[in-house]
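This document opens with one chain alone, in structure tokens, the form predicted on its own.
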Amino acid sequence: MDKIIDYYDNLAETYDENRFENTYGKFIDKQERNILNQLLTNSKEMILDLACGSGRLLNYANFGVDASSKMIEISKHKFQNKSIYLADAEKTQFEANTFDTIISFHFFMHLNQNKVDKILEECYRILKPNGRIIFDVPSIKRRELLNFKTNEWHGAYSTSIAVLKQNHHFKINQTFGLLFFPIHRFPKFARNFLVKIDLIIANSFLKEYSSYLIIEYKKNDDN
């Protein structure tokens, strides 16, 4: 985990510019927001952005948490009206049953299964009854199809809907596919025109062959 924190501390100052201000980053951002806009329709919800980073999606949340102090500095500067804390996602320090919804993007992909399970346990604890967590994760079926290999921890984790269904703390409410086309291989001028087409195909029967899955997990209050 220290390697991940160091990595993002070093990237923090130029992260927004390098990651999301190019056509590829804007494509991903638009697709993610299309899905979040469908799911986050209740303005009265108490929402936590877990691993909020530089605050790209903090406009959807009341609270933010991240383990990178440099990222926290940037998100606090951008959102001075939000409650943003430096904390480990496994131990957020929030009281039980605090949040209606947790969102967490571009985070689980850097972890291993054991770490993901522990963070989901913490999410279960701090979510209210019937609460939910919305997160993204690389699709293992896509990676197996393309024989995709990762280096060390960066983006190394992937999974399937079938595996996600096995978590006893949560049940899947909705799933979405994201980034079906290899957008980085298309010329920049064409990428914006592919947004709607990609969203349709990524959420067809080919969903699990998209690059990423977005999962809406609902807290299983039968436990």
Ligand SMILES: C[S@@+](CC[C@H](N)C(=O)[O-])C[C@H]1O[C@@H](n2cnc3c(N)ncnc32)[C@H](O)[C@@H]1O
Second form
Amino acid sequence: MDKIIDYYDNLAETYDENRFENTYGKFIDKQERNILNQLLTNSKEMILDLACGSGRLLNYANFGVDASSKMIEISKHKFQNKSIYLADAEKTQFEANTFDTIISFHFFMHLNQNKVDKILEECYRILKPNGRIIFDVPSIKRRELLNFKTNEWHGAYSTSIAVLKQNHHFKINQTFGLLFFPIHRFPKFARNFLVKIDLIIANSFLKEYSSYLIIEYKKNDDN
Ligand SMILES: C[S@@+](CC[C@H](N)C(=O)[O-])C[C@H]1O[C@@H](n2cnc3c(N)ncnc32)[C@H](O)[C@@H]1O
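With the form predicted on its own in hand, show me what the form predicted in complex with the ligand looks like.
Let's see the whole complex now, leading with the same chain.
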């Protein structure tokens, strides 16, 4: 996994501009924030941003963790009043039952099933009873439809709601689809209209044919 950390160490300084200053990045960021605004309504919650990177979504959390020291430098500089730690998401230093909510974006997509499972184990450990993790992941049904394949680690992982339902530590509470149409490729004048249609289709029975799924996973306290 070190190649992933090296990659983000090298990208850290330009990450915000490189990923979120273009039409695609701005669109994704806005839609993710719309969903987080719907789900994160209790300001008293203990919230961890897992793989917080440069701190794009750290305004929603009190704590951050990332394995790239360069990314951490940037997020610490932006959010001097937050507790941000360098750690592997698989082995954080937090005590059991610490957080109400964990958010984790643009992270699982770069891992493999084994690593995702280990990180979910750790999330289960550090979440309070009834805690939840909110994360995004590419939809495998969309990728199969478009015959998307990659040999690289970057963005290579995808999954389905059926697979996510098999995790015995968590149950799915809510799902959202994101980016059914490649909106950023349409001319500017058409985008506002398309965003509205996209939101409807990406949250209909065609949800899993969106590019990404956003999952609210609730900790299962039966085991
Ligand atoms: C694409 S960035 C996402 C950053 C942020 N969550 C966002 O949405 O903008 C992926 C982040 O995952 C971090 N990362 C990769 N492997 C990790 C691991 N095993 N534990 C913790 N962080 C990791 C990288 O350092 C990088 O900052």
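This is a predicted model, so every value here is computed, not measured. What we label the rigid core is the largest C-alpha set whose atoms superpose within 1.5 Å from one form to the other. Positions refer to the first chain, counted from 1.
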Quick one: once the rigid core is lined up, does V195 have its C-alpha move by 2 Å or more between the two forms? yes
